[in-house]
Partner chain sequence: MAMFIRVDIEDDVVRKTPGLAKKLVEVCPVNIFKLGSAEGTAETVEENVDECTLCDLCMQASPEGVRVVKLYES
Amino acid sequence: MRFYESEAKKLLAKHGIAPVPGKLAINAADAERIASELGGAVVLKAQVISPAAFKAGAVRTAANASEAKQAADALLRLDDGGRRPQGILVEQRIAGACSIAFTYDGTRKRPVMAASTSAGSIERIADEHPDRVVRRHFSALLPFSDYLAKELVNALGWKGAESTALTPVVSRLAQLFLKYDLTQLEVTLGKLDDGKLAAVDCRADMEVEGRRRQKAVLEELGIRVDDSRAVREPTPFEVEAAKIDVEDPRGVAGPVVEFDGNIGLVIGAGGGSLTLTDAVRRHGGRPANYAALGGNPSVKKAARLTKLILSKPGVEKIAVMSNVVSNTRADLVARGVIKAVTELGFKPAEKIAIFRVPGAWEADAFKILEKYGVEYCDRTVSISEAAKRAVDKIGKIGR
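Throw up the structure of that chain alone, the form predicted in complex with its partner chain, no partners.
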């Protein structure tokens, strides 16, 4: 869950890390007034979260208040995944002196912090100049030690008073990264006229599963429970899929995300959805959707989801695949998808490219699939091979 920068900076301020001087404007006139109060050159940042809005140019600079008004006027028209920007952050223009980022290292299974004396995205700096980035891993279980912060700062080459000023900031950032269940925290720091460090840019993402635990701070920031912070507004297809899930408590059908491909995916099981979607893409297929069907859904639920996916324009066939299932019954999924296909007037053997749901009650599932002539396989066929078979039947990109 992404925070708007103004919210992320409030979180930093709460922990003693001041942002550069600035305020949130709600309209262009407001931006002009704030720019005039700040004096000199300002930076205007549209409060958006969608990557497309950032790409379209969510940050502008202005030399004076009237330029700021013009820039704000344009920024407020940005499309943030179907929403309008949540205001414009107008700030004094201060150069970044260093960047610090926190995230989880999936390979080492530990949090990691990285820093650079270049300003900007650590990922980009690491790609372009790997020698300019220093890293330290730390523990998500033990209290964060200032010593680790000191090590990182020293590795960065900051010494003396600079090191003394930066070390506690790194320490506080690490602590708030852990405290608020953040998955990513990236801060560019700059030096104010009095030499103090202040946050120039800040980006923070919270683990979605952490929302309940972090209710108090989310309330404090004014973030509503129903504010999903999705990178775009859900499509009617996705809204309908969410309804299917809510209206039947048995099992899980979702999240469902719409893409523009021709292979409908009825997929799931313990991380299987992501792996399967990637596998289809890797073999040159174009998924029409992402789905996560699991937790032993009813036949009706599996059927409703299948019907929805098949009714999406451009979907030629569906691939029903999962990781090995223990608590989802393969036979009930088979019943659901075949029922849906048949009720829509199609032949299961033609519409279902492959069925790979290995696990509970698969012997019964196989009998059902055989009766309807559907190609199926068990766990001896890998996820990748099953995805390849589906793509081979439906067609690769550009074919």
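Residue numbers count along the first chain shown, from 1. If you're wondering where the values come from, they're calculated on a predicted model, not measured in any experiment. What we label the rigid core is the largest C-alpha set whose atoms superpose within 1.5 Å from one form to the other. First, how it differs from the form predicted alone.
Rigid-part rotation between these two forms: 38° for the smaller part relative to the larger (C-alpha based, whole degrees).
Now show me the form predicted alone, since the one above was the form predicted in complex with its partner chain.
Below you will find a single chain and nothing else.
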């Protein structure tokens, strides 16, 4: 879940990292007034999420208040995935002195921080000038050590007073990254006239599953529960799916994304759900949705999600699949999908194309499925083969 930059900078301010002087404008007149108050050159940033909006020029500069008004008027007309920008952040134009980023290293299975004395995206800098980026891994379990922050700063080449100023900022950023369940935090720092460091640019993404734990801070920032922060406005189907996840804390049912297909997917969370969706497409199938069901959901939660998917116009059958899981009881998933199908007045054997949820309590799940004549398979049948069986039952594209 992506934060607007104005929200991300509020998080920084909570941890003693001041943003560059600026304010959020809600219209062009506001932008003109703020630019006039700031004086001099300003940067205007449309508060958008969609990559297409960024490519369309979501950031502009202005030499004075009059130019700021014209730039804001154009920025407010950007298409942010079906939405309008949530205001314009108007800030003093200050050059960046260094960039610091935090994310997770999938290979090392640990958080990693990277920094560069070049301003801008760390990913871009690493691609173009890998020698300009330094990295340090740290623990997600143990308290963050200021020593690691100092190591990173020294590796950048910052010494003396500069090192003394930057080290605590890096430490606070690392603590913020861990505290708020962030998956990515990238900050460009610049020097104000008094020599103090301030956040020039900031990008922050939160883990979707962290939203429940971070409810207090999200409310403080004014972020609604149903605001998915997707790159486009959610459909009514997706909004209803989000409610299912929020209203029952047991397990995870989401994110759910709507497609235009005939195969409903009730699939395991994590990378397995992406693999399964791709497998259905690879075998010529047309997914009606993407879903992620895991974390040991209740029977009720699995049933509500299944009912929603089966009720979607155009859905002929559902495929219930996941990778091998230890934190989700297969029997509860089986009970949930059977409950949904029967309560909708269908026969499970006719509506469930395949059931492949190997893992905890799978033997009990298989007994339930046998009772209703539903085809199932265990871990000896690959994800790809299970997807193929489901597609063969429903029909491929063009049939």
